[in-house]
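One chain follows as structure tokens, the form predicted on its own.
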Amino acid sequence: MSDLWESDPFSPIGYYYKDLTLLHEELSDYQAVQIYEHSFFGRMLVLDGVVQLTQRDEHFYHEMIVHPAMHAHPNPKQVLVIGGGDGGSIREVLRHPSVEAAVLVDIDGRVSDVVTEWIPSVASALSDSRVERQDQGGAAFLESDQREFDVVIIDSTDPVGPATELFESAFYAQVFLRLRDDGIVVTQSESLHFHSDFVRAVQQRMAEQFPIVDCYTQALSTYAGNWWTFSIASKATDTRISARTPIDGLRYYDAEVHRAAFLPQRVLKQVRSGTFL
């Protein structure tokens, strides 16, 4: 047994993991990625010392990452997903029968190896025929990459390191350019808590490329913070309002939860003009 003492670099504060298994640990061209199992979080991929998921609670994030944007649009058939090596996402998109192809941008394809064999509930749909991977950059694939998307889903880390380039101006201008007329983008956009300031400064940069930018949130345990944020934002599309029935077969998500998500106008003019905390 060993015990894990988390040192988040975006975080103000630790987490503490006791009587924790180590069943895996290498060092990829990018990053620490190690598989601890826990006897009450069960499996966990930890990249860098930081938490990325866990068996027992990885369904609240990766379906909240992803069907709010799919169920707000009423035919996604093209997908992308940069970030995200674990598969999570890409599991929650392909729940959807109208998507034809997805497409994972990971910069390290370790994480989507790793994963499949330790945590391969989390992994599964990584073999399917519409997936296609391609281990690089977000940044570098949207220049060099021409394809239109109808969602494009940005599953990142901590905006430290190389994912700095995930939240910047520039990166949110590409994306528009990728997406289609009626294309939506989400991205996680880190703690209502401890990263107030940062949850504005993404809202403000992706409002300088779309007409409608939006933000919820979810409670998730094992992330600094706990209150999550997701921006989304559309190029036609009210994101509060979800333009399909729920999916079938989801542990969370439905309409009523893609409601209650949202926050309140008030509270998101406040977080927005720097006033919330």
The other form holds:
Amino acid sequence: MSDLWESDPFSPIGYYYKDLTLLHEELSDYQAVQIYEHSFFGRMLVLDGVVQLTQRDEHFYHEMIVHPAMHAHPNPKQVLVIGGGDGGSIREVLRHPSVEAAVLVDIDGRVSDVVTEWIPSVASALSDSRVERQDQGGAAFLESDQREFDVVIIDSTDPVGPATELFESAFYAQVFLRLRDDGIVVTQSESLHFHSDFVRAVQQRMAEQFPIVDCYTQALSTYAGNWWTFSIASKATDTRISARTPIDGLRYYDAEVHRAAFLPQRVLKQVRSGTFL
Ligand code: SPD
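To complete the pair, please output the form predicted together with spermidine; the form predicted on its own was given just before.
All chains and molecules follow, beginning with the one already shown.
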């Protein structure tokens, strides 16, 4: 048994996990990759000391980063996931029968391999024949690959190190070019409690490129700050409106969750004007 002080460099606090068992540890070309087992949270993926997912609550995060955009789109066929090497977002994307191809672009291919071995319930869909894995950075991929997508999901780590570029204006401009005319992009954009200035910056940067930008949230137990935001932008669609009947087999997301998840307009205005906190 060991303990873990989670040292998230983007958060003003740390979490202390008691009584963990370390199941796997390696240094990839990019980061320290660890898998722990915890009596309450189950198996946990930890990258450079920061908890990325736990078996107990990962479905809240992965369903909510994927399904609002996928249901707001009338017919998503080609989907790009940037980051998300653990496979949780790809698993949710592939639940949609309309999806013909899903490209997973993560700079560190070892994350997919390690999660496939240790947390197969998260990574199981990575072996689906519709999935194409590209082990490279998101910006480099968008510069070199000219394919177009219906939905882009940016399932990144915190905005430090290599992930920083995934939150820049220049990156959203690249995403805009690769989205079809009814395309939708969504990114995790950190905690409303701890990072409201950062959420504001992401909203502004998306609005430099996209005519429609919005923000919804989901409470998550394992990310410091807990009140997690997702910034979503589209070329033509009001993403507050689900275009389709919710797909079967989900544990949390449904039409009512979709409606309730978006920030009230008054609160969104406060976030965007810097008066929220
Ligand atoms: N503070 C940790 C934020 C992590 C967000 N990304 C999680 C990736 C899970 N697929």
